[in-house]
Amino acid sequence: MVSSIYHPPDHFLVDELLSREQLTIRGAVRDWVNREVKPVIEEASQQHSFPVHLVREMGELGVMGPFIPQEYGGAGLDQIAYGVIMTELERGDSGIRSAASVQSSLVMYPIFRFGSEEQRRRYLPKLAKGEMIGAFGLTEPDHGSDPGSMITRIEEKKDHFLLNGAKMWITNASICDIAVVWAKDETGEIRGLIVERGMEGLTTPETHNKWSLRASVTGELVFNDVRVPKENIFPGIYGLKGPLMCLNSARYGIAWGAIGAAMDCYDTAVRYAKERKQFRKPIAAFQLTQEKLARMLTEITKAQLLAWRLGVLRNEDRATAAQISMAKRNNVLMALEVAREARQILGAMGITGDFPVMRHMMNLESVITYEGTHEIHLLITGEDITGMEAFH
């Protein structure tokens, strides 16, 4: 099968409702994915290997900080342009998608929203063009979905600020050329900084060994003494408030993005489906088969219009942090049951990188990790309706 013949799914003329625009952008997206990453993304990922190269060509198609203004190197595009480009690149490959979302939502979000205008100038036109690779630094080693109790360190000294921790699963982190970083002051407060690569103490191991987002760099930031300029720390946030409203849009283009990793599993399962013969008749005639497209299309369908209308939300400063959890919980696990189901449709042919499905199948196990995982999405869907938080 080629991904020429993709036919996504659109049981609800969820197209009608995106701009002209927006199916432009869309159709120039998947039209790259289908050129450059569909040909190359089964053997990296076979090979545990980046295809770093797609960085630039993203950079050129507009995709890194879409949302971004243009007088900073961004195309200013609305948040469901955002979405439906997310959708795209996951299509290709989750560690597509994931670099690109990092970059914009993760690196050139808080820049722009927390930075100096020096910063701005200085960093957000070449993250745009891909010409500088960006990575996030939360996560550490011991404190995942609790990040308030990181123990990454800044202290302050006359002109500079000394940075001392470690950060761990981190995208991009052995080939990014800043990252951002946040850390914990003298006073306890978490400040967001900007490391470069070079700075002397830090370093960057890459993280192997992975059965899932194997077309994906990750690796962990560590900081032994790392001397950062004062003017590289963001003047304008401090607290959680910041790392959580990055993480706000990044689960908000991984609510759009799993859509598409499970809309490449529904394609490929229905082609299948007719194709194979079993019993003298194809396996789509058989009432469990259509039983299993039919629940794939539906769940499809209700995180289609979940995440149309979670954009719309956006594009009026009126979603909140809880809609946004919910969406990237709800749509994460329905891709990662679509792929699921769509392996049993192909039978042992599923799990062979003659096509898309268990790829999508294990990048999707980390995606349901990643940016908050499963269940601490839950609890902020709990916390929604109760008014009590059941963290601690």
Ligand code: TGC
The other form holds:
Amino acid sequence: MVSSIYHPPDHFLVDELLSREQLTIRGAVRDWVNREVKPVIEEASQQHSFPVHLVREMGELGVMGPFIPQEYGGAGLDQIAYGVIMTELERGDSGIRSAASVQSSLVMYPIFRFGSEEQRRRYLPKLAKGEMIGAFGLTEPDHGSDPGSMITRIEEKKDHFLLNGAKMWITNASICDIAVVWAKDETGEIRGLIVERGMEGLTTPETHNKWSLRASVTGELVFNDVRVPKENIFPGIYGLKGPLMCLNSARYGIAWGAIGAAMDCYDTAVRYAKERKQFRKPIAAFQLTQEKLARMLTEITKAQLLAWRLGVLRNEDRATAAQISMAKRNNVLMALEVAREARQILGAMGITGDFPVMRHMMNLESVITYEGTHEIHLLITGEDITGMEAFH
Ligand code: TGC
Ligand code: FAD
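Cool, the form predicted alone is there; where's the form predicted together with this ligand?
Below is the whole assembly, all chains and molecules, this chain first.
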């Protein structure tokens, strides 16, 4: 029996860079994940079902829109606090972090940043409490990495916009109460609007049979002549930079979140390797195991420092989109590689649900694709270096 006490790695004493408030918040989220997520998540993942009751609990915990000002129901926290929350949630499961990412960065952030005062007051407090679930519709069946070519359209009518098109691969689609949807107007300009469940012509089929993020709901948003009232459009934003600004916030959260999945895999592997004996010795005593563990710890440490520094820059409003891309790309690949190495250290046990490693590994196969694929983030860095874009 492998001991179950979690020892999060902190080889470079990064904790000393966190404020007392950030540490307290992290402690509260860590306790909640241990108490409410860890005991149910493996079964939920095996059953391909999202433990939806956790949304309300996350609302009570204050992890939905933690950086949104308190007057709109948020916690008014800084960006590093948001980061450490994401790390702890993803230590539980990427799907749980996804739920918080979408709600916070992709639904609450645009409503706060681009919405009217009426929209803010109407939606943000309920989203913060987890009384309302939000979704973000950017990707389409034929436009993933290239959302600028989207074909979902709005047509302006007397007192409403007529919305037609479809969004695919949408987290929480089939359970959302509202969706922030990006569509082109008659002039080809991208606009954002809030679509509510119950609007006629909206259907939200669920996507089944995923091998990844099984404890998270994914689906489609299909719009067939949906009449969206004029007051539901964001007045303050035009063009692709609107959704991309939301993605900056979500990608930032993922750069921190992926570290949580990696830490859980690393910690599991260390404990297993110390207790599992072969050839009359713990497998931790073999150089090949030590090489794996040493590389894992080194990469986790580098990712921690990258995320922390990015958080400082975000707090100072100095982080560039290219810096965020680099951190998302680096930290997600790091986590995926740590998960794969941990799986190997656990041998056959690594493929079972008795340990969290294979679940993290499969989840991370989505995380490396969504919020901009690994390749797209490389090209963003390439453009940043050379000044020449290589997407088109
Ligand atoms: P491009 O011409 O480069 O830019 C269009 C306009 O946007 C501005 N911009 C940005 N603004 C803010 N933040 C950024 N990161 C920005 N990147 C670009 C740019 O300055 C320009 O502004 P303006 O004023 O001149 O109009 O656009 P492009 O069409 O060439 O595309 C660039 C590219 C490929 C980088 C972009 O399309 C991209 O990032 N593609 C990846 C798509 C993506 O990440 N999709 C994610 C969907 S949501 C999701 O996956 C949620 S997962 C949920 C979960 O966690 O469960
Ligand atoms: P494609 O764009 O078709 O890419 C396929 C391959 O081609 C990739 O390897 C890609 O890197 C590569 N490629 C594409 N263009 C280039 C290029 N110019 N140069 C080099 N290589 C290139 N979207 C939302 O809007 N909201 C959500 O809530 C949401 N949740 C998601 C949840 C899950 C579980 C998943 C898996 C996806 C989710 N997405 C969501 C969609 C996600 O953002 C897209 O899957 C992603 O942007 C990639 O698009 P695609 O899958 O169409 O791949």
